[in-house]
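Given as structure tokens, the chain that follows is alone and in the form predicted on its own.
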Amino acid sequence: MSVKGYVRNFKPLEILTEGQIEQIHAATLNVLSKTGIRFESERALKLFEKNRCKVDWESNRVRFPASLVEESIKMCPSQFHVKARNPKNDMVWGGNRTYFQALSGMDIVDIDTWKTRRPTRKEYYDGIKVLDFLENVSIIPWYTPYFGFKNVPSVMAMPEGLAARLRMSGKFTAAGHTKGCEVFNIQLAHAAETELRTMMAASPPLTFYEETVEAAYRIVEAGFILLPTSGCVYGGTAPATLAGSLVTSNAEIIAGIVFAQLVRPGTRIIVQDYSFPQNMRNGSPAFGAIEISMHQAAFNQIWHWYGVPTDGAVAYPSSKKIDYQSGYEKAIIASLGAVSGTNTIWIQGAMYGELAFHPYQAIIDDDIAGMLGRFLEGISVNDETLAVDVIDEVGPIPGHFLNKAHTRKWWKQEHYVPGVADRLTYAEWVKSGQKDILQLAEEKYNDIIDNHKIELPLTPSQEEDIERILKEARDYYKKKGLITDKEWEDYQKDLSSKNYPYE
């Protein structure tokens, strides 16, 4: 299926004042100037050395002068298309679009239990297909569905995962990278004939470390789309106040797009806002919290101001089941983020952090995506919608709109109409057995699973180039002593399965 995005027809919300902003600029550049950010890597340190920054090599921090940062900034493009492996579903990022994309989890859950474990290989394909079918579903990013499946190697996980949603969809897709699996996803790409996103993670407070540096300079080097993220915690790995938090990130963000620019100038650039509160109780990141959508409003609004496309609604819910929590802790997350003007938005299938993902969860909460988006289009208003012929051809009772022409031309174009949410009549849904959203969403995904088919799957040719890069990370990583005797043996199991490689 083709991907949907929305174009937002209104001014996004603002949270912050015009002199806010400034301030939290103002602090960003001192940040950046005075205190710096920490790279843990040799080459890294001497291109900024070149370009101007000031390098203490003990403590390997980079001081930015405000010109560079400023110059940097300019050089993102504020809208860019994005190529996908289907060309239907190509998109552009930036100005009033709005996008969604899935939410990864660990593991699968059980329904019944409530339980977690690890997904297998037929249940890691089927969840890419039901992201395939979902209407709102855009972006199938790194680590989705699972963060792997069973009898894989975990170094093997993310050019594995990547290969599936290749096989599986034909909509835009990203990967992440450890031990340099970089290097086989970007051969991935290239055999399928799409383009990806990976991210630039900084190790809040204001680092980055070797491993994330070097995928960096693989991935601009090759002229994919850089995610600069901080995953900071306000209280944590960031100052407790939001606006404390908000410089502490933006100055981690800023860092990766100069560093971006200088490797390639132009890199595609797309900013993350990845960040919660900490929940003082425990210790642990406080899902699903309002201080969340806070944050990311005042960060859309930021970096609107900054012209570079946000990545800044990431709707993780604290609640560990499909229930009425996590339904509202989404809902909140994704539509602030909509009105906020965020161009990318998450929430499809994750439950809790990224403890667990499950397709039910995607399925319902492809309703909620599509509700917003409903929502970002706005009220037209011209002639035909005013309506004012047909309101008088109708007049007062006994009249009614129901059998007009214009009735049946407007009413699927204005009111939009969830994919599995209940919405009979009490007598309706007793007749027809009082099913609650669970039961909606599993006969949705059976019909899924059975009848769905991928527009566009892989030529041959294509598989062949997937395979041969695969085997290629396999020797390598089994050479290199990532991958255990145990695991290789669980792995050549799997892969000489007569279902390889679909389940």
Second form
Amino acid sequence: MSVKGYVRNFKPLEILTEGQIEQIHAATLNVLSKTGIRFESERALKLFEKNRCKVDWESNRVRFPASLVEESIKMCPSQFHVKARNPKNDMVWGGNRTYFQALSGMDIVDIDTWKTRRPTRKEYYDGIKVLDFLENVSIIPWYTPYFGFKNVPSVMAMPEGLAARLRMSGKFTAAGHTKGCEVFNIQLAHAAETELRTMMAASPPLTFYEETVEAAYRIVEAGFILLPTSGCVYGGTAPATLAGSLVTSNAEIIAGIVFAQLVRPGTRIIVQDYSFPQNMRNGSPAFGAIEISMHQAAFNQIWHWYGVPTDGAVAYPSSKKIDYQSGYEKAIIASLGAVSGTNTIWIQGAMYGELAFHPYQAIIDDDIAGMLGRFLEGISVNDETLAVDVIDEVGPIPGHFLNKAHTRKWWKQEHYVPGVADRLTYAEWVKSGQKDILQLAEEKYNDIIDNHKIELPLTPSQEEDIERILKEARDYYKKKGLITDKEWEDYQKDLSSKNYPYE
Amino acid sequence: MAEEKKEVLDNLRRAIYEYNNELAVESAKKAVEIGIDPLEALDIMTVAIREIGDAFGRGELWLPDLVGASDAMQSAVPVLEEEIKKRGENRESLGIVVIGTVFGDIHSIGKTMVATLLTAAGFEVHDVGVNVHAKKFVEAIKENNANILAMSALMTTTCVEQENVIKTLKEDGIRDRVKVMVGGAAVTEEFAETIGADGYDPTAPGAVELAKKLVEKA
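Structure of the form predicted together with the partner chain (previous: the form predicted on its own):
Okay, now the whole complex, with that chain kicking things off.
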């Protein structure tokens, strides 16, 4: 089974007028040249200075000329090929294609108590198995399904997580960066013969810290895909207005693009909108808010105009349970992202922002993805779909279409059948035990864990390389003092468990 | 001859799996022509449709497949039945069912599903269609010597017609000869009891189980 990308066959939603886009663009250029962006990285500052930027070495601020900004944006390919570990799962990002990606959470949640806890190694691996199975998951990103797992020191969570994803799936994956772990991540990707995507996240407002910049250097130099992103909060780390927050997030992302194109011209970029309104009661991001969709719709439109692929629909719910609220929050954000033409949509798995992931949630969310994918494909109108011949053959009652070859051929192409949603009649539902969506997801989960086989598992020599790289990383962080003795002891026990690496 | 026979029977089976009405009729005629026992030919198709019904039950096949297979079989059955009569043979089956949607109601899908699944389970099924008058049900029961009458009604305004059919059976003196089962979206267990039906089930696979039970009791 290859991953499912959907081709949108209609014009995307336009929330802005052409004039409004130009205004936002002009304001962005103004901020980039007048206010500038702070880069806490000496080598980046030198690079910018050498390339027509004004650098204020006191405040580490870079002011970008409009010409450099526009040249850099033009250097981003508007569509590009993305190589997954299993070639069947390669993708093309950009244009009118949309892919869905899993949405991670820090911990796992207990379905009976709705309390969160650290997942076990087995739960981590099983979570990936589910994402590998789900037909609308095309990307299994960084720290997915969970941020880490029990008995693994936090500094090793990313390399261990990446290794788990490479072992359990041939789908495209990504890796984050912390404490220089991208060095090991890049090695792991090479060992498994896959490409990676890593984010370059601004620290809003208008700042990039050294660790981020260093990681971006490594990823861009390795020839991988960079995802510049701004995780701004409107009213906190960005203006409260949607237009103003679009300007600051644009400026931050564009600074990342200029950086990447200076380091390696032609670098493949996908830009991400990872922004939220501020919840003015408690200061946290207001997950699930409708303004997120407005921001993302504008973002998708602006970046279409720039001609850069977009990652403009992050469907975080605010709900802490798998319930009605999480359903509508995810569906609204993902739907509006889809119709506004984003190239990727994050949806399967997460609860309350990134608080938790649950495989049942991912299974349920996959149906939302399938429905939206079907919608994006639009309505095919041609002689065969217009069906004039079969309409004539059937005629009025007692004719019907159910027994026609035309129906047998077309219904499966034209009608999306959900993987788990309850579509029974009331009578069937009563007869089959009145199961709700959580029970149906649980059944599906058990079936996947028992029966799903990973296509194209790692070869023994790839596996050997991966284990060697992980060992190097473990020793490196132990030597650096980033793993305590107690952590090391637990970790060693975990590594010597009977079914390592699976449990 | 043996090879020709094998080819004809293979084609009959294939006609069901490929939902091919023309091939089904053509192969049934050919079977009669070369002297294949019509019961054997019918049996081949029944096995095929049972497999389709089972796959439908497991969720591997869908309604258009079920109806397509049923259509193919229904188009071949009259050819074989005529030959069975000619030879004076008897079809062995779990029971003989007359099925239809009642007068005033033209919904056919639920009724067709039940008819197909009953056929698959080994019943001899006579589908008298939709918008069927009470008198026509009575005639069909007599003509086919049926022991089950299955009636469908989808609307609250037409399910009362089921009661009228039962009344007509009584007037005609054949109520005791048949077990009456009713179904359709508007029908409930309670309603079925009120009108004096012998059984009701809300789902098509359930209707097959019900028919089996009713035949055992008879």
